[in-house]
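Only one chain is given next, in structure tokens, and it is the form predicted alone.
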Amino acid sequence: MKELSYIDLKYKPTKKDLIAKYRLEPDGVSFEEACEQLAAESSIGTWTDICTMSPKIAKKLKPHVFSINKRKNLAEIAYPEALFEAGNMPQILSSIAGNIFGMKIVKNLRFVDVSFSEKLGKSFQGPAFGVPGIRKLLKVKKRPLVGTIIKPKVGLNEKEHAKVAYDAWVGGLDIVKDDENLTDMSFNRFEKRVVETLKLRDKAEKETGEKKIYMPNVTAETDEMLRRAKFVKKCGGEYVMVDILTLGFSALQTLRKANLGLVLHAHRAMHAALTRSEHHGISMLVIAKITRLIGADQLHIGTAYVGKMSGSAKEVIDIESAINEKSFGIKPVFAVASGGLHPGHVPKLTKRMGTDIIMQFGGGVHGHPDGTRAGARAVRQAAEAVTKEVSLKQYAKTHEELACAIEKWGC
């Protein structure tokens, strides 16, 4: 069969296409040739003409490079949904984010964005709770949700861990979570930690009259992950967290399909290995869209250049919009901002990201001069000030914990 051409700038994508956007820097070939080879390698083609290719295969499965912007090095490709197995994210990514990153004809390749066809989109479960379910569970209608990460990341034993969580809850925080690298350690065993922490969660709820959440990290080999999640459920827990990239999308999908009735919190540890370069890798936007489809209820997306992590305000806001847009009838995902936050950041965060956000403070709680409980109060006070549309400096005049936090970290 005569050599295929994948570039068709007159092609109009249909609802049965998966659309991928790439930024590519050719190496030794024209931009058009790089686009041709990118489309071929990610679908039905290979490096040379083959006798086994037929017009029937090409007509049914050939993708179309329908948009080229050489000034910005951007290309968009429409892939027929028949190329993909519905409900199989690893297979989908093996095509559109697989061998193409190793091709010699591109110096750099960035997977910028993706849109799924309706059939593919609806083949995944999406979040079980999402924003509306989480707000209903916590009985908090409007204000941002506030939480902390136990610090130090690792080192505390089970009772020490639980006590820190208790102090944060009675100080006014909604959520306490394990850090991303705390699982089942010799000095802090998973099951004992869960039992001790949930016991003090119950105590904090009775004392405050508020719903309190603990998010234990169940990241592990898939069978062990499920066993730990079921243990959390058995103990009366309502949440689990997983490190979605180190865990893998297939394991995340396994956890979602288990339908344990647990809220799934998605931590993005290791994402920057894929997302940080603007020239190569996979954007956080793509990862966020995939995570929502699979079914995480909450997802770390960044802090819009507030705090210690990289990520522009525009990028973070674009991600937040994507995980909340109406799509395939699935629920919106609660955006999580964390990484170097303190109470003084609360007004900027809510101004940029709105109130449907979970703000998590590690050092910004435990680093308070008067300890964890006071740090938690300062965070809650900052959230209340923003909800009441009062400046932090004004609110701090009658709230000493907030005033102390502002004196230390500013606002």
Given for the second form:
2 protein chains.
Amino acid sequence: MKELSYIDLKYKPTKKDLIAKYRLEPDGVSFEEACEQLAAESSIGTWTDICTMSPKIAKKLKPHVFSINKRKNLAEIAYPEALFEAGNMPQILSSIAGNIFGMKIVKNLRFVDVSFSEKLGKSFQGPAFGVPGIRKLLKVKKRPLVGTIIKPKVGLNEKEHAKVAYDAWVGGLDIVKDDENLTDMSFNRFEKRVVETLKLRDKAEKETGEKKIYMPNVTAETDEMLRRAKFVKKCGGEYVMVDILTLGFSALQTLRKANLGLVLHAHRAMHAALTRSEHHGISMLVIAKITRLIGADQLHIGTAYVGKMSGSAKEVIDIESAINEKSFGIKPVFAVASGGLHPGHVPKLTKRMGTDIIMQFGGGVHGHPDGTRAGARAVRQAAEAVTKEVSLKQYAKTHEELACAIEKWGC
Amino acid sequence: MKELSYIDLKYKPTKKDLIAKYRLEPDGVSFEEACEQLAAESSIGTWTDICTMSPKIAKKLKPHVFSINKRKNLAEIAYPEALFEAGNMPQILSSIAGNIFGMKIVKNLRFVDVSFSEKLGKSFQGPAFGVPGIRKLLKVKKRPLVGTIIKPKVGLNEKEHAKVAYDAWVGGLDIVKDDENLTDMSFNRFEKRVVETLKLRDKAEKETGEKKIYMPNVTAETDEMLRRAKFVKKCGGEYVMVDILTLGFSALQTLRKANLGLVLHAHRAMHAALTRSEHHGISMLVIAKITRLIGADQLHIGTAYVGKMSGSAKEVIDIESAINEKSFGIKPVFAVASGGLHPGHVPKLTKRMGTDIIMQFGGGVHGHPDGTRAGARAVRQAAEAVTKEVSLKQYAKTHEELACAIEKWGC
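With the form predicted alone already on screen, would you show the form predicted in complex with a further copy of the same chain?
Next comes the full complex, and the chain you just saw is listed first.
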């Protein structure tokens, strides 16, 4: 059978199509030819015409390039959902985010956005808790949640770790999170850390009358990850965190499928290796949509250009609205802002990202001149000021921890 | 404690260090300052000095930037192995290939190379078969192995798929591989495909007197992947393939750990989203070393700049030698060349990559004007010509399938 054509600008995508949007820079071929090869390589085609193709297959499974914007180098492709295995995210990605990044006929290829057909969307579980479930669990109705990452990232032993967590909780933070490179270390064993930290969580809850959260990092080989998550559950923990990209989507699905009744917090280390260039790779928007479908309850999406990490305010806000939008009855994901934050960032952050966010402060808590507890107080004070619509400078006049933080880091 | 310094050009890496090499382009800071922050963020530090750090922790866990080449933008860092959890690849990557890609103080960051300490290296299983095990299984001592990917990528039903595989085997190919987007489809169910295809494998083995290999694609959520791999084993299969990047390293470890006695073939769809830019992301060399440690037996590494995919000859040859080098008693990985190959590429490929390679032809088999069986013959003839040190043009004079392939695609 002679080579197929995939471009059909008159095609109207149906409810049974998965839609993917790409930015592509052709190399040595026309924009249209690059679109043809992109559509082929991500579906039923290859680089040459083949004897095993048939009109029947093409009719049923051929994707359609239905929109082209040459000025912006954009193309949108509608893929029939039959090209994908329901509930198998690795297979979907191997198709629409697979070999295509390596094709010689593009200098660069960016996977910009995706929308799933209803059948595919519903074949994943989505978040078990999401924003409403988490607010109910914490009994915090409106204000942003505030938390910390234990620092140094690694190096403390189990009891030291638990003590720092305790200081953060009694200082006023809701959440304490392990750092991404802290799992089961020779100097800080996973199980002992969980036991010690949850013990002091109970104490902090009793003393403050507030719900306190610990998010232990269970990122590991799949069976070991599940074993650790079950251990957390058994010890009375309510959350686990994983690093979704270094872990991988297969194991993330497995963790969600285990239905352990734990809130799943998604860290995203390594994402910027994929997402950072505007010309190549995969957008964080796509990764966020995938992660929501699979079923993380909380996801790091950036800090809207305050702090130490890249990511424009617009990009972060677009991601936040995407993981909160109504689709297939899937719960909204709690957006997490983290990376180089200090109390002085709180007004700008909440102005840009709203109050349905979790703000995580690492150095911005433990770097407080008077220590972790004072740092936690300063963060909570900043959140209070914003809720009361008082400027930080004004609020700092009567709140010394906040004043001290502002003196060190500004606002 | 005041901020630490990580640069120490007099430091000599020890056997207990993991060494990582990065190319970095500072943004708004000096090269040295960027190196400091890179070392900090990937280990024990953060963006500000913190009260919870101690000299004891720093002494035990601090990495050393021991080599800087500002002209080439290169830095090498030695990380104490205690920073890592043995046998936990996601944790290792969250440290040395994690948040660092998103730091504002670098415009671009490339993870160029890695070498593991002996303890870390030995904490992974490595390939169960590797090159010697696979050659023994196939009873092919020296020549390159030749295979095909069933095309179209998806669309054939189970029996059609098996028939195309049969044609390829009796035409002379050793290996038949599912394509990366073919798993368990509505029109081609996994189990039925495996049964039908292995049935015709047995027939092809009987008719040709040669060992024939089928590599079914088990890429899926972890439990489902294992279930499918066990099904393959039960049906008498000897191989499975997975797509390592869309699957993820956690699940890859799980598959290897299951010790099913199956040869593991690693496809690498999506790799180029990470590897393609020379300035940013992660090199294929790093991914290949990781994949070998975990324990894939065969890995796609590129085609040395013939075919449809990017990747320079030098890069591919460097990767090939890395996955074959002696280290920690780990078996060498069979390098797979695949992507837009046809028989005319065989001399250049074997000249560049040697004969310990697996060459996979998709369109280059099924696109043969006389069909799959003739295409398979043409490939085998090309491999024979190279082994006999005869030019393809010369060999084509007495081998019509090869002549026909060369007429279509050149040589």
